[in-house]
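Shown next as structure tokens: one chain only, the form predicted alone.
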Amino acid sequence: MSALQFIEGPLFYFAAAVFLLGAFWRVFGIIKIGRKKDISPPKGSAVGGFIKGNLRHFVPRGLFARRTWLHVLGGYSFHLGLFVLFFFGAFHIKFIDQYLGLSWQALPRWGFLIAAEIAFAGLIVLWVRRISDPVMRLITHKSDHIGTWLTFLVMLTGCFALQQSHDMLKLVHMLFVDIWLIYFPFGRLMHAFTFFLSRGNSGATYGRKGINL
């Protein structure tokens, strides 16, 4: 078995298992904690507040939008760009088809490159803001930096592997993917699965109290 076969085979299966089991355990643990019982009479719907709380946070309010427009722009650029890269890159679709038997139309190469540039720009903007803004520095944990740089390296090595000039480039990319998957449940990257619980909890509290979001 070659190094590439090991990284794409046994190591990838191990990393995927850690990712899935770890993420499930974290989410299950948060849900199991539950919420303190509210004995006051409800004035609205907690379920409606949960849904509205999640949807409302996708659009910042006027005052905050003016102050955080760079953060919002960087956040949407990175997350949407990464979504497009992962789900519509030709090699990623081929990879998904190999393991799950699912496939769909891929982006043309020029579209992939544009999406990559947008994702890189967004990620860099978010990280620069994190290290330059006094408030962001106070609430930043080392896990935020580790997650950012791991994601950056996964994307960068993926762009190198796109050239298909040498198997070593693909090996390095897949190695970083495996490391990223293993690290995911133990760091701040978990916000990809927990943000809707946090927003929903606040929304449910306000919704039950009849507060308009």
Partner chain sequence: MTEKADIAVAKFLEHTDAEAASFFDACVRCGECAEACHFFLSTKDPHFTPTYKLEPMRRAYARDKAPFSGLKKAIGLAPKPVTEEELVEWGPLVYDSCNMCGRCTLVCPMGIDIAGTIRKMREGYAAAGLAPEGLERSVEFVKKTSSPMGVTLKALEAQIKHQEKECGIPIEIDKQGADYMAIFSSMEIMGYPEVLGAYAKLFKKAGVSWTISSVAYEATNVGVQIGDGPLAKEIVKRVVDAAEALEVKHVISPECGHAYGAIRWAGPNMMGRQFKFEVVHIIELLDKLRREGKIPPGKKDGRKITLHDPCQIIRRGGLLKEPRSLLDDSCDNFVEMKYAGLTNFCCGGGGGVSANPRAKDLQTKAFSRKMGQLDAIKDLEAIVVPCGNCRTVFEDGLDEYESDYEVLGLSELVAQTLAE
The other form holds:
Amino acid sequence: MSALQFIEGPLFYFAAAVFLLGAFWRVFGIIKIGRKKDISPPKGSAVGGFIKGNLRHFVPRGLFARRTWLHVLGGYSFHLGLFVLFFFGAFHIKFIDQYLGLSWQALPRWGFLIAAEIAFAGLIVLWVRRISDPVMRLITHKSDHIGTWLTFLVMLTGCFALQQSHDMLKLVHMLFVDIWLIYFPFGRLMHAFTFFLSRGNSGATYGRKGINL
Amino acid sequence: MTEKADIAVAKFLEHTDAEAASFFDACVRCGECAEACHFFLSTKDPHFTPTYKLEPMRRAYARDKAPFSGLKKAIGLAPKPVTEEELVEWGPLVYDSCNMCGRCTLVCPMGIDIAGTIRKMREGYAAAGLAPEGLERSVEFVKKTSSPMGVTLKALEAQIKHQEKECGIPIEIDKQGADYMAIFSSMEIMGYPEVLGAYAKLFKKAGVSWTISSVAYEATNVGVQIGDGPLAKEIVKRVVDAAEALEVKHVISPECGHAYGAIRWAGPNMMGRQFKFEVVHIIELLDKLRREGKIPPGKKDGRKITLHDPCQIIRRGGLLKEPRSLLDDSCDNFVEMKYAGLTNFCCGGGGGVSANPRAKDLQTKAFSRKMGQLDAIKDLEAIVVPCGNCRTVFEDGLDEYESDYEVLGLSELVAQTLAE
Amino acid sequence: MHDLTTKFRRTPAGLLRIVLFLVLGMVWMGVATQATYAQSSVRAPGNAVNLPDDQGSANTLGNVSDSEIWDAIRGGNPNAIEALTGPRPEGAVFNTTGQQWRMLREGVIRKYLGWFPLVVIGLLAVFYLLRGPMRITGGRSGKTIHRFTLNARVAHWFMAGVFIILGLTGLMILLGRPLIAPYLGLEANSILTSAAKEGHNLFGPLFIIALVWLFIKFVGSNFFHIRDLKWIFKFGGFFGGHVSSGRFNFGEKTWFWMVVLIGSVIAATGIVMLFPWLVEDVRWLQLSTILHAVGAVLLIGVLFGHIYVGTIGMEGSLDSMLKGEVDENWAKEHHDVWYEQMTGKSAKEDQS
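Go ahead and give the structure of the form predicted together with its partner chain, now that the form predicted alone is out.
Once more the chain from above appears, this time first in line as the rest of the complex follows.
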């Protein structure tokens, strides 16, 4: 078995399993802790608040956005860029097809490249902001750096492999993908799944009190 | 680990429910919350970043309760245990520089309720005896007299008598079967007793019966401020018992921030049952009576007036429109301040800060944000502050910054502008 | 509470390590370049046959000499300057500039350009050993003044990040053949060059964004002023003596305009290379590669000076880009005019 076969085969299956089971366990573990039933007479709907809280926090409030527009721009650029380049990149669709038998329309190469540029720009802005401000340095944990750098390296090695000239480059990219997947459930990257719980929980509390935030 | 740290950590873990856990695990350390916090904005001290204030509790959770915490501990990757020194170091962050105003939740991309989590964190501090001395002193007072300022029944009766004379309307104590039972904050009884007269005038006009209990007239809940669950329950229980003994239909929560949340939302959960009466906020009640035409507005106040939004009533209480519709009827020249409404700044004294002498300087600094908001309004004359605690903070703050805007209570203003 | 300043004090040591690592890397690159060129001096192939000179008829065609035929094919004298700048001559078949471009790239740029950053690092090392870091006279005051907003800092570090990625990948493309191939083999060099080229191309456009952003954020305080002349005459105070300056001194302004102007050239030539169909004449592409490489290496070299003054070379400088605040005494010492504008106080009074 060649190194690439191993990295794309057994190691990838292992990484994907760790990712799926780990992420599920972590979300389940949080929900499992439970919370005391609120018996105060409600003024509004908790479920409605849960949904509303999730949607409301996608959009920054104007007066705050004026102060933090760069951060909002960086955050959205990175996340949307990553979403597009991952789900609509031709290589990625082919890769998913190979495992799941699902495929859809890919972006043309120039579209993919623009998405990648936007994602990289956003990620760099987010990380340099982390190191260039006392507040950010004080509150940043190791797992913030690890998560950012792993994601950056996955993206960078992916872009290194763009010429598709050597298997070695694809191998390095896939190796980082595997590492990223294995790390995912244990660190900050989990925010991709926990965000709906925290937004929802606040939203539910507010919703129940009839607060229209 | 010392004994105190053990107690605090045990309480942290006990109070980390699924909600708090989701907050700890979702925070991406983006630092946006600093931009919303008046303590950070007025000092630029990074330690006042709201999410940082939760750090000891988050770490206790990550070490001992979070999913995979056992696995991480086994391979030596768990965070260090929380020490007593750290808890002491964090004391000013948990008590002095957080009003539990909830402004940070609005800016948080993850919607994390830091204020509510600070409330839970204080349980650990209070249980371990690490709460600030000043607040502990209020607790002593409450245990002795039921009021954090030591307001006795005698003092209340004196104030009532004076107000009866002033407005010419009798105020009945312990009236069995009244529609409404009013409770007040010590601040109001001692500092702004006109509110008693205002209630008498308004309720007479509306034709509703009301009373004040001789055993449970105090609304301030120091237990909630300091984070002492059993004490908070005791204080709520006193009101509930008195109201149910008098068989009143409603209890009126006064113009006081946290008192409303303490009895309306936390109360039934602390008591473990629903009450036999309904809790209603005075602003909610006045607005209802106004819309029913029972307290029609008369001649309006002509001064240029703005409204301060007490956090626990507006942002965290949901009474956003009611004070505004009351003010529209009561004054000619009402202007909103910048950030008005849900995103308004706290006065800086909520959440027990104003009762905590250690936090005095910080509170004054934080008030500078409020001063900025007020001074931005040209020719401002008066501010309506519908919260007894905010009101004292305003008076101190305006004094400190040598400003002479008048500070008004909402009920008094509504009573003054009532149709003859 | 954690003492923030201890955290910062740790940073210069870390940076020193990085700089040391870079220096060693560059020295190795320089030495290796020379070694490679020593080995591969031009030689005739082993099976080459020398034709005897006296077989005149073989070298002529009718009454036209060989050189005349070749001149016709090339379209004139290849060494004439018009060949490089003028329109392509009528009837020319060969493009002779390609050979000149190759000679320039192989013989000059690849051979000597890499030495420039090394020389800069060497000079800085010598300066550091002789003079040591510039300390704040009288130490830190503990009071700070606001220097850069968070957005300005992010703009700066965004440029820094993009520049480092482009610098490393660019150097790999330029110097991979002489520096990597002889040691790791052609296969490895091919892999690395392919990766570097894709990375370089992808990050290139981000450099343009960074450049525009940086320009907008910093241009305001970077116009030259008459007092900058004094700074030049006093060698920026690096060899003693007090120099007066506003928000930015002459050195900083020069660096700013170098980045902006050379950066613009790099950006423009980069676009030409990314989208070669934008130009009709191949000589634009040849010119682009040359300007791109020379400009980039020039900036890389001066960058080390910038990093030096920003970190180990001058106490208190890094604060401006890590906190946005600088110590008052630092401001009084290095930017007295700016200090006076900011605080309304005189910078001459005894330093507290």
